[in-house]
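Presented below, as structure tokens, is a lone chain in the form predicted on its own.
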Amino acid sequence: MKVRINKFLSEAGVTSRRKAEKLVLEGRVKVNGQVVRDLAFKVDPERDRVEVDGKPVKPQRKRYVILNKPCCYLTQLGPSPDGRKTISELIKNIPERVFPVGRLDYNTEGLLLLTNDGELANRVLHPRYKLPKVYLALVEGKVDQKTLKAMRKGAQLEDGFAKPDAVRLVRYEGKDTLLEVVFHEGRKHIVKRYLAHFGHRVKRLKRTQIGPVKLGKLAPGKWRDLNKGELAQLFKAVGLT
């Protein structure tokens, strides 16, 4: 299958798309000897011969890995200019150049997934699939069984309504207490914000779960390949084969 020729340069760990399209308009990138620099044109990853200031460009394998965040690393590639900690000092080791796929805040812990699959990412973060995220959260003050009742109904917050797929009392801490909130939705600090709409302040957040795949034992600052049946799930709930 052809595909444009930014997104293989993307895909193949050469750069970033946008970065890409650069290289082609400079006229740094040829196809079977021919420079290329039509935005639009396609290749054959199977067939033709990409280069890229004359040294020849593969295509990586796909890679899929799941991350567990630790609190306080940004959620970007390569160095942050305010010298904060990246993501990048925990995947190193990892050959191939994979993206994360949506963002965890700078204080939140948990399940992040990194792949070079741009068509699996742009699925897992589009609403159209209704792939539920799962959360911990502690928060300020004891929540009653009313408010809980509240929160399962929805809110209107500042950029619009708002409902949780489920929201479930895990325990109370001291005076904190422990919700699993579930949202299939991505807008920005929705949980964190969500719950303050309830005078709930977030105290910790942690994702454990994306759809059918799930954190489990792995540990902070830790990462692993999707196993085949994790993967083939997932492909399944984005409609992918």
Second form
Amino acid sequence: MKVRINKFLSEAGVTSRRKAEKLVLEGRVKVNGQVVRDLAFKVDPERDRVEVDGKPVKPQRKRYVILNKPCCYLTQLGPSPDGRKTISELIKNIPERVFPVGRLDYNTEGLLLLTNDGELANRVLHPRYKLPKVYLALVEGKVDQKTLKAMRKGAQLEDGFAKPDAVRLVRYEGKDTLLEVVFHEGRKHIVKRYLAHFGHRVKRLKRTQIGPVKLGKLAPGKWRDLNKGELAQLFKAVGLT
Ligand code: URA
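And the form predicted together with uracil, for comparison with the form predicted on its own?
Below is the whole assembly, all chains and molecules, this chain first.
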């Protein structure tokens, strides 16, 4: 199937789609020996020979990885301007240009999906596919049954109504409570803001599952490829085959 030249270049890991457009406009991209300056130009990844600055570009294989993000890493690629550690340090040995699917806060731990498959990434994040994201939240104070019931009904936050797919009391831990909370949407700080609305500040947050994919026993700071079974289930869960 033919794809637009900038899409081809970004999927091949050369650069982002926007920067790829710039390369094309600057006349640095050749297809089968001819300079291409037309952004609408389509290439056949199987047949066409694409070069950037005279170097051949090979299509990348699709890669699907999960990382157990530890606390105190930013979910961004490359160094951070303020010197904080970023997840790039944990995925150094992945040659494909994978990017994180959504974000976890600096101090949130757990399951982060990384891929170079833009279509899958969009669907995992889009509320339309209702892909549940499961979190373990250690909150301050004892959550009583009445509050738990209220938490299941939803609440008005400053940027609109929010309602988790499920809330479960896992156990009390001293003066705190461990909750399992499921959301299929990904507004910024949604879990922390939601639980704070009920007067329970989140002390620790960890994502344990995205749709059918579970973090399992993956050690903090480590990554692994999804296996065939997990991939098939994930694709199915977002309507891809
Ligand atoms: N909700 C939050 O509040 N933080 C995260 O990192 C993820 C979901």
